[in-house]
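Below, in structure tokens: the form predicted alone, a single chain.
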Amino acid sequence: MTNEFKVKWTKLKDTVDQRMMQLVQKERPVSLYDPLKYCLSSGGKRIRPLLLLLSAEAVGGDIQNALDAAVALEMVHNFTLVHDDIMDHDDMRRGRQTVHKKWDENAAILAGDALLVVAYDTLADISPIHLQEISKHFSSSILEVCEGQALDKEFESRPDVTLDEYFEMIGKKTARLFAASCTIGAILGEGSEKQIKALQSYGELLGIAFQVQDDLLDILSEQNVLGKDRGSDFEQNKKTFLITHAEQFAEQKYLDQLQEMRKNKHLGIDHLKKIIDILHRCGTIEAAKLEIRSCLEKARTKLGVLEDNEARKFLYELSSTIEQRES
């Protein structure tokens, strides 16, 4: 990451964080607002609002006019995380306790619900010219995220999930918000129809690459960097790219070995090393890396319709940053 892009990212991230905290200043009930603020203050890369703001700027728009939409979308993302952590029984998120673990499930559900309401309230402050169009994108994106999460849970009990089904699932659960970020930003920036569609495709491809990378990091990243338990996806029988690819293409002996590993209630370092070795042997890890590179290369080509400006350069650099990330 160039220093120029790092400074830009930090500046936009701080702007988004400050605006979010302004919107949740209430103190009571403590049981609602403490968990809500805890969730929003837990850090995160703020990739979705960054995408929205850079997309607006890339088509010639003003970042300030897109800020509330960016904040609203980030609140939706955090709403999904709070509820997903409950459904997946995750104890750690971004290196600290999840909301339902620190408080309880009731507090987490309410905090998530409140985030969604504040998100819609914030979205209502954008320009009336685009409000109806953007509201439709916003609502349809949230519904697709819910559909993706439903598929994710359904797949846990299925042994026959295909890669096509996997890509349908992550297209909804992860890539949809990436695409919506770019689309909404381009609309607010007054981009042309061609630019809006190109940025939507860029965001979708970026989201797919991001999720496959996330699946890979679940077993490859160091736990103190990852911010959650390593191998948690494998333990929960999540149909990640790695498991889905292996189940569809690996020899039976490798599948038997992976099934044996799943009998362990908690995966230690030695177990993870063996899983990684098995996935290397059946070509799954290399397939994941190839998929990530392919998606990101396609994403970069979509930026060709944009004028050669700083924001376009940063969007290009962001795609490389995703490929190199460790958490």
Given for the second form:
Number of protein chains: 2
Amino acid sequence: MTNEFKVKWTKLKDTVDQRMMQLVQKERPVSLYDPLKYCLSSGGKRIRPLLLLLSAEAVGGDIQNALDAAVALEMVHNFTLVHDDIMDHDDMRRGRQTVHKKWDENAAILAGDALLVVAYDTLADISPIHLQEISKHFSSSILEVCEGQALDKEFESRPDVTLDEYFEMIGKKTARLFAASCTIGAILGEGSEKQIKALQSYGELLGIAFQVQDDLLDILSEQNVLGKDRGSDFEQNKKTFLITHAEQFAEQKYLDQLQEMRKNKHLGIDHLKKIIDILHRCGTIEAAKLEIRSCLEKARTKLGVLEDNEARKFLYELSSTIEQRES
Amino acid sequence: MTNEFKVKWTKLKDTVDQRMMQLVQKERPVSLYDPLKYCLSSGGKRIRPLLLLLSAEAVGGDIQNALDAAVALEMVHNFTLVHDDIMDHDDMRRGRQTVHKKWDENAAILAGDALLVVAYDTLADISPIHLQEISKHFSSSILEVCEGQALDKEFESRPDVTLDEYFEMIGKKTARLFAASCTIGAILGEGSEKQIKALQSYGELLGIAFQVQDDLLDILSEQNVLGKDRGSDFEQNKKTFLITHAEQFAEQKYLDQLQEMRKNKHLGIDHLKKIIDILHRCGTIEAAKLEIRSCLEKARTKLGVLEDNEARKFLYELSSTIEQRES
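Having seen the form predicted alone, can you show the form predicted in complex with another copy of the chain?
Up next: the whole complex, starting with the chain shown before.
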């Protein structure tokens, strides 16, 4: 990452973080506002608002006019994290206890609900000229995220999920919000129809690459970097790219070996090494890396219709960051 | 209830019900859309959309222009029911199993989330002229409902809740959405500032009366009429009007008797009779009835600033219905 991009990202991240904290400054009821402050102070990467703001700038718009929407989108992302963590029984997130673990499920349900409402409240501050179009886009995207999460949970109990179904699921659960970030940014930046479409595709492809990378990191990343238990997707029988690919394409003997690993209640480092070894032999790790590279290359191609400016350069850089990320 | 009003209510209810079902017609993912269809087909009274539509009409507006907002508000109400039922571990609602009981908690969390998103999506279809103002009002109301629910849960473990705190809680949890219904209806009906304020107060007072009546019905209503277990508020140590009033004003001997009743894991008809008897002796039942009557009288006074038309007449009638309702 160039220093220029790093400075820009940090600056935008700080602005978004400050705005979000201002939105949940109330003290009472403590059982609502303490969890809200906690969620929003956990230091996420803020990729979605970054995408939204860079997209606005890339089509010649002013970042200031897109800030409310960027904050709203990040709040939506945090809403999904809080509720998904309950559903997935995940205890750790970004290196800290999840809300339902630190408080209880009720607090987490309510905190998630409130994050979503505050997101919409913030979105309503954008220019009234764009409010209807963007509200519709915002809601249809979030509904798809809910559909994606429903599919994700359905897939856990299904042994026959195909890679096509996997891509449908992550298309909704992850890529849709990436695409919405870019689209909304481009609309608020007054981009042309062609620019909006290009950025939407860029966001979607980036989102798919991001999720496949996420699936890889569950197995490959160094402990403590991820901020959550390594191998937890595998333990929960999540239909990640890795599992879906292996189940569709690997020889039976490898599937039997993976099945054998499932018997371990908690995966130690030796189990993980063994799983990585099996997935290498089936060609699954290589297929995942290829998928990521291919999506990111396609994503970069989409940026071709934009004018050559700093924001576009940063969007290129962001795509490389996705491939190199370790957490 | 006059036959005229009954016909009108049924007609509006059917229109709202049909619109809601159209909004969740998708088939897949079944784990999301089946619970959604189930929630919205449970035959609620649809008081909030009725309030919204009558308010629009009472200030001279057209019901058609307020229909999207009415549907959105009823979806929000259903969202709160689905999530509150998880938090309160309630198994029955409107005579049927609650969503988390019929499916599971994950399905209920996700169905509630989707209801809220579809509500906002529907709201965005109102006239763009009003969208910003009404979106802000909509979100601040729902956030207060979340705050009210948080207070409600906090109060369960507090022995010293005052009647003032109780009114703060129900003001947020129940009355706020009643008030929002009237306000949004009046804004969409192009009412004057004075008319909007009057209808907002009417809605709030009606909401308070509705909730105190709800608290009374938990103890007084005939089994099977309520669609949920009688006495469940008492069992869950909910700070209803009855309990809060008794704990603040009743003599110690009555409180001891109530405490004694708490030892029963499940309340039978004899226990309920005994509880009613104690609450009569402390003057709590009478105080609740007085509170309801007083709120409804004040509510009716607010309608004085409106012109004399059919919708205003129905709003008067609705206030009487609240006092007489048995479920």
